[in-house]
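Read the single chain below, which is given as C-alpha cells and is the form predicted alone.
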Amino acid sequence: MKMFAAGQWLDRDQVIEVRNPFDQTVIDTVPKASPSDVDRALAGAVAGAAIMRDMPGFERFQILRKAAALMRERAEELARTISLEEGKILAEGRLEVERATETIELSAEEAKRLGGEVLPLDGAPGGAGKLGFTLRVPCGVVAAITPFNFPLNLVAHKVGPALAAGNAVVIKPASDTPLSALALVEILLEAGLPPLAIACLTGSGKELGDALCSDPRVRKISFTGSQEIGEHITRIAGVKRVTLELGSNSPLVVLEDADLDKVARATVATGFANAGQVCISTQRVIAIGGAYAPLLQRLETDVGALRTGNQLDAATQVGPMIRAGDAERVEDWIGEAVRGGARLVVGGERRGALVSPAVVADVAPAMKISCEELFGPAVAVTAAKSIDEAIHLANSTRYGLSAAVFTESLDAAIRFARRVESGNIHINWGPQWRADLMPYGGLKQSGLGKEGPKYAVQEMTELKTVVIHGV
C-alpha cells in the first residue's frame, strides 16, 4: 500500500512491514514518511481545509453516505483487512466494519446540522435594536491519531465528524495496524472527497506525531492512545484544540443481590473481546460478600471454556494479541500477582502472541493488573465488604472512563452511577459497550472531551458570535 498526502499516494524507499500477530507473516508494507512528509502533508490539508470550508454541508452529507454505502459493498474485505493487521477475530473485524460505517453515516447526518443560535441581546444593557447569532465554522486542519485496537472504525470516529465539520485530516494510523486506514481513505475518495481534504501518513508515531502536533498548521488534534503520549501531545501542542482519549483499568462491581450468571456472561463478553485489547474491557471485578466465591466458580467454568487461536478460523474465541511483546507483559503481570499472593484461577499460559484467558483473583488493589492498565486478556477479582468500600476501590485510579455495577436495587445503581469517578457508567452490563451515537470520553486521566459524531463535530469547530446593529 502506498501512503496518501497532498492530493498523491506516495512511495518511500524505507518501507515498514505490517504482519499477522497470529504467524508473523508480511500482510503488506507501507511507506516509511518522514517529517519531510508531515509538511508536504499540512500543506495540502491547509488547501483542503480552504475548500472543505466552502463546500455546503449537504455536498459533504452526500460524499459521507457514498462513502458508507461503499464500506457496506466491501465489508468482509474490510473485516478481513482488520482480522488479518490486528489480530481480533473474524466476527470481531466484521462488526467492527459494521459500527464504523455507522459511524460515518451519523457523521454524514451531522453534516446538515451545523448551526448556531439566536442570541437575546435586547435583554442585555444597550442592547435595544441589535440582532445577535452565532455561527459553527469548522476549525482547519485535523490531526487525527488512532490506535491498533480498532483500526477502522476508531479512524471513522475522527475522520467522519471532520469531515463533516468541514475540516481537512491528516490522519496518523497505528504502525501496526495502518492497512484499515488506507483502505477508508480510498473509499472517501471513490466518494468523492476532494483529494486536499485528506491525508494518511505511516510511520513512526513519535516522529510523525511530534511533529504533526507542534505545527500550528494543525488547528485541532484528537488523540486515542496511552494516558503517558496523552500527556506529551499536551506540553507539544501549543495553542489549539485538543480531544484525548486515554487509557483505563474498568471496575465492574458486583453486590450481593446480583444475578451471577448474567454477571459471568457479561464478565466473558466485556473482558475478554479483542484479547482485552478495549480500553473499557473490564480489568477489575469487586464482589462484595457472599457474592466473591460462587462468581468465581461461574468464571472458572465459563472463561476456561474460551478457545484461543487463529483469528481466522471460525472455532476461535480470542484470538492473539497485537505484539508477542504485549502477551510476554500480562503474563508477567499476572505472575507479579500470583507471587503477591494472588491466586490464578484459570488460564494465563501464553504461546507467543496468544494468553489463554485468565481470571486471578485474591488481587490487591495495589497490585499492578489492578492498579494500571492491562489492555490483554486477563480480570482481576476483588473482594470488598460493602458498596461504600467498592465505591472506594473503584475510584482509586487515576483513571475514570468506563465503569459498571451489576445490582437489583435502584437506590444502590443510583449511588454508584452518582459517586463512580467514570465518563460511562453502566447498569447491570459490563464497561466494554459503546453506543457510536452517545457522547463517549473519560473523566480524570482517561482524557479530554467527546467523542461520538454529534460531540466531536462540536469539538471540531470554532463559535463565531455576530452582532447587527440596528440604526
Ligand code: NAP
Second form
Amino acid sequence: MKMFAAGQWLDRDQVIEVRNPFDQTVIDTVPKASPSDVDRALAGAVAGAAIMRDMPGFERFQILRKAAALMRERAEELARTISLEEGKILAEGRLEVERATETIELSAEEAKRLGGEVLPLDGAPGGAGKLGFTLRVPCGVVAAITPFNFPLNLVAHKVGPALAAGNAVVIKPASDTPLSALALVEILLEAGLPPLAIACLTGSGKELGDALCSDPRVRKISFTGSQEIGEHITRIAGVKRVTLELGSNSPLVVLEDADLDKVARATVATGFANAGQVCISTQRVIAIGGAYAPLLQRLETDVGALRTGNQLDAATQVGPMIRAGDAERVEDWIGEAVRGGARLVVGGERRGALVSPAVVADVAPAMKISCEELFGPAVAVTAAKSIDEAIHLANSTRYGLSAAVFTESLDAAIRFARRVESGNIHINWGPQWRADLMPYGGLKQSGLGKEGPKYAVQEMTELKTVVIHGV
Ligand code: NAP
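Can you switch from the form predicted alone and show the form predicted in complex with the ligand instead?
After this comes the whole thing, all chains and molecules, with the earlier chain placed first.
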C-alpha cells in the first residue's frame, strides 16, 4: 500500500514489509517515510486544518457518519486485515471493527456538540454591563501516534475526535500494523473528508517521531504506546497539548468471599485476550487467604484448556504475539520468576511468536513478571493476607491504568475503588474491559488525559474567552 500525505497517495523506494506474525509471510509493503515526508505532511495538514476549522459541525458529522457506514459494509475485510497484521484471532478482529465503527459514530455525534458557556461577568468587580462567553475552537494540527495492538480502534479513537473537533490529523501508525490505519484513511476520503485534512505516514517512529512531535505546527499530540516513548515525547514536545495513553501491569484482587468460578472465567477472558497484549490485561492476580489455592486449581484447568495457534483458524483461542522477540521476553520473564522461587502452574511453552497461556504462582512483587509490564499471555499470582495488603500491592507499581476487585462486600469494593490509584476500576470483573464511550486513561506513569470521543474532543479543542464591553 501507499502512504497518504498532503492530499496524495505516495510511494517511496524504501519499504517496510508487513508480516503475518504467525508464519512471518509478507502480507504487504508500505513506504518508509523520512523526516522530509513529515515536513510535507505537516504543510498539507496546516492547509487542511484551515479547511476543517471552517467546515460546519453538521458536515463533519455527516462525513464521520458516512465513514462509519462504509466501515460496517467492509467489516469482514477490515477484520481480516487486523488479524493478519496483528495476529489476533479473527473473532477479536471482528470485535475490533465493531468497536472502531462505534468509536467513529460516537465521534460523529460529538461534532454536533462543541459548545461554550456564558460567563457571569457581572459577578466580578467592574464586570457590570459586560457579556462574556467561551468559544470552543479546534487545536489545528493533531499528531496521532498509535501502537500495534488495536491497529484500527486506537487509530479511530484519535482520528474520529480530531476530525469531529475540526482539526486536521497526521497519523503515525505502528510499523508492524500500518494496513488497518491506511484502510481507515481510504474510507474517510471516500466518505468525503477533504484530502488535506488527513495524512498517514508509515515509517519508523524512532526516525519520524522527533520531527513530528517537536514541530511547532503540531498543536496537539495524542500518543498511545509504551511509557518510555511517551515520556520521551513529553521531553521534546515543547509548548503543546499532549495526551498519553501508556502501559500498565493491571492487578485483579480476589477477596475470600468472591465467586471463584467467575474469577477464573474473568481471568481467562481478561488476561489472555489478544495473547495478553492489551494495555489493561490482567497481569497480577492478588488472592487473599483461602481464595488462593482453589483459584489456582481453577486457573490451571481453565487456562490450560485454551487452544493456541494460527489466528485465522476458527478453533484457535490465543494467536501469536506480535513478534517472536516479544514471545522470547515472556519466556525469559517466566524463567526468571521460576528461578527465583515462583511455580509455573500451566503453559509457558514458546514456539516462534506463540506462547501457550501461562499461570505463574507464588510470585514475589519484585519479580519482573509482576512489577514490569509483561504485555503477553501470562498471569502472575501472588498471595495476600488482607484487603489492606492487597491494596498496598495493587498500588506498588509506577502504573495506574486499570484495576479490579472481586468481592460480595460493597464496603470492600468501595474501599478498593477509593484507595487504588488507577484510572479505571472494575468491580466483579477483570481490569480489561472498556466501552468506547467512557472516559479512559491512566493515572501515575500510565498516562495523561482521557480518551473516549466526548473526552478526547475536549482535549483536541481549546477555549477562547470573548468579552463584549458595554452591553
Ligand atoms: P511503542 O513501541 O511505544 O510504539 C507506539 C508507537 O510509537 C508506534 O507507532 C511507534 O512506531 C511509535 N514510536 C516509536 N518510537 C518513537 C519516538 N521516538 N517518537 C514517537 N513515536 C515513536 O508501543 P507498542 O509496542 O506499539 O504498543 C505497546 C504499548 O502500548 C504497551 O506499553 C501498551 O500498554 C501500550 N498501550 C496503551 C494503551 C492505552 O490506552 N493506555 C492502549 C494500547 C497500548 P514504530 O512502530 O515505527 O516503532
